[in-house]
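One chain comes next, on its own, written as structure tokens: the form predicted alone.
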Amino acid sequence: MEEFIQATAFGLLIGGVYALFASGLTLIFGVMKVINIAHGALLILGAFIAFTLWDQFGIDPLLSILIVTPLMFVLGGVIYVGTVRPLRDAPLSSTVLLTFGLALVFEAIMGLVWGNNSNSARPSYFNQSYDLLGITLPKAQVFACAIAIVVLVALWMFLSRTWTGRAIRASSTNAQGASLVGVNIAGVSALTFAVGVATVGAAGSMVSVLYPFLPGSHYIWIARVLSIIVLGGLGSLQGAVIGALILGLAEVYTQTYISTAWATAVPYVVIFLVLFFRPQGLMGTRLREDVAV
């Protein structure tokens, strides 16, 4: 029983961090119907920036979120204006190809700047843990999950308590309707893309502490994050949180009770089974065209 509680606690900590990783991607898709394949590369870029701030200036990687997030917000705005906006009304496949190309460009830039060696920040608390009623909780995971919860709550409050946030949600639900009541869809799209990239920048700071990374790591992360938002329902922030917790728990349970060799495969089998019975995801909504098919 103690082993199960230990695995559950660790799975929830990992899932909480995954939720932040996926929040920006599902937010961008919800408003713009753009699948940002560069999301994984931007996550690794955020990790490299946080790693550099820790390595060169001694800034704690988790505290560097306060620096990395605004930088990535600005970068998101630049990416949107320079590349995504011209294709805003193009078919989904066009933006997928565009963002995949951006991912390759960012991978090449990171390789040139930081090299292709594996990196990982190791602050003083990296190997320390809390002992809570016999349950061991690594400090790095606890801190990262706590920060992820704070960021997600702040994002939720922004979306639900501010006029701009309500405009984003209205655009996500019905863009034409939102436009009719005066919402500037182009402006909302730009802001949403920048916010999405900012959140992945915050997530990148956590990656720099929790996982080893190199420029090519973005392939692993985009696959994982896409799985989360597909499982939760594309465009649903709540769905992304639920999907992230399920994936985190599935990974840890697999490592604990089956084998670490199956830790990557088994969770995806679970996702396939869920989508077999509910193709729109756990919190997704079936569209009229989906029903017709």
Contents of the next structure:
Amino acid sequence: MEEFIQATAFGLLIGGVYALFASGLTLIFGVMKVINIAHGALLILGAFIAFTLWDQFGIDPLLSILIVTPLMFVLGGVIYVGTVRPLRDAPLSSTVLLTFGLALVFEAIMGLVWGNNSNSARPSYFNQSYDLLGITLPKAQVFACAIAIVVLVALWMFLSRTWTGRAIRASSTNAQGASLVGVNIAGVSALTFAVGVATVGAAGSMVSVLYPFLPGSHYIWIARVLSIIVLGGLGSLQGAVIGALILGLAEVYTQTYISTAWATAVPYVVIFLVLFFRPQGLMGTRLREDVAV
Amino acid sequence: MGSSLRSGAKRSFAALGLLLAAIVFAIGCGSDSGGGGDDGDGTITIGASLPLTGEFSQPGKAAQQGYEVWVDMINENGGLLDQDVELIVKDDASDQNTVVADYNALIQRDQVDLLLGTFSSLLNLPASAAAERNRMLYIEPAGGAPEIFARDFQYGPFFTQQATADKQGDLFAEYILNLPEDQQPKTVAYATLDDPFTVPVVDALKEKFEAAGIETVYDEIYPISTSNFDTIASEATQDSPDMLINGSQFDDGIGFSRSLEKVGYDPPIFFQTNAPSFGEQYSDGIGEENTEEVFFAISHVPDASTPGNEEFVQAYKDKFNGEEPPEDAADAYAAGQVLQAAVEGVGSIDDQLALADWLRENEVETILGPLQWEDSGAPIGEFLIGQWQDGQAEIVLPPDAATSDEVIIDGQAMPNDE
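Form predicted alone done; form predicted in complex with its partner chain now:
In what comes next, the whole complex appears, and the chain from above leads the way.
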């Protein structure tokens, strides 16, 4: 029983952080129908910035979220204006290729600036844990998960309690309808892209403490994060949270009860089975395409 | 946001299909970071593909720098067969398909005169097959999986380290099994990356320890995409093993060590492949205070007294901002030395099989020490065993190559010649 509780604790802590990793991606898809393949590279970029702030100025990587997030918000806006906006009305495939190209560019830039060395920040708590009745709770995971919850709740409040957030949700649900009632779709898209990149910046700060990373690490993360949002339902924030928790738990349960060798395969089998019975994902909704588009 | 699958499943899946294709393309596309393939009068072109991006980019970059230093030094000393050497390096993105495409392109399109190998057993397995098909000598600096040498190839691969992966831990195992009875470990846990280099290292250690009656309490292989090690560390240390063996490359080795700290377990004896040999990068990754007593196998140390090593270390520092050369750079440099010895020994580059046969019959002096090979290209020798002591990576075995005269087991200093 203790082993099960330990595994569940690890899975939930990992899943909570995964949820923040995925939130920006699903938000951007929800509003703009852009699958941002550069999301993983931006995650690693956030990690590099947080690592540098820790390494050069001693700023705690988790506190550096307060610096990294605004920086990434601005970067998101610049990326949108410079590259995504001109292709806003292009087919989905064009933006997939565009953002994939951006991922490669960011990987190359990170390699030039920081080199191809593996990095990971070591704040005082990086190797410490809480012991709760025999259950180990790594402090870094606990702090990161708590911050992820705060950021996700703030994001949800922003989306549900503010006019701007409602405009984003309206644009996500029905862009033409939103436009008819006066929502500036172009402005909402720019804001959404910037917010999505800002959230991945916050997530990157967590990566800098939780995992070793180098410029090429983004391939692993984009695959995982895409799986989460497909499982949860493309465009659904709640779905991303649920998908992330399921993936985190599935990884850990597989490591504990089946084999570590299957830890990255079994969760994808779970995703396959879910999509087999519910192709729109757990929280996605099927709509008629002629009406929806 | 919950009802936002507006573009419909078809478009989403089409996009995901494109995405998958794009990722496959990303993994598959290499880039040429070298010069052209002009092998006109007075120039010998040497081609290599290295993982300059992707999972193995860290050691791949180091290997590139080792090759570059060798080329600089050989050109400064009159070249190879009195001709300048030009190096063409392609990026295989740590991908097995790309590395084959790269070597085919180097041979057929760039028409290089000679080849040098890539990094890691994973990539050298297919790359050496491409060289063999094209009847080109293949010398590789990092690829010690035994299966690489079990294919009866004629043109290599010649591995330019002291021993193959299955022999990497020999001296370590021998030392542990010769400890006094009351200090010998009774239980051992194994956590191994699924990689053609790390698995043979751990399998060979396991065979020796099992034969000696040391009980295995945990034995798992984890895939290369593993990023969370907390659960693995927790499971591996559940029975408080006396000895922990982690077959790892760099990133996963760092991740595993950090997770060991998180679950609060300090194994009395801890052997890790690869990661601890990265010197400062290892201590930066896990914290210097956490490196203490970690054992590892290593092929080269900067202060080795081998012929030419001092010049190599100085040239590397001069070229790369005073950095000490990492092990992978030294291994690549040694590969260049072996290629040079074969070419100068034969006196021509026209007959690549003659070059291979020359290596089968001769010993080559390198910065790693003298190297010799079996007919298969597998080296005949033994790795050095290192241990982190007081924040420094020291060589502890064999005693005649040691930089420290003691081995520390669970806080107790022991002579290294027991």
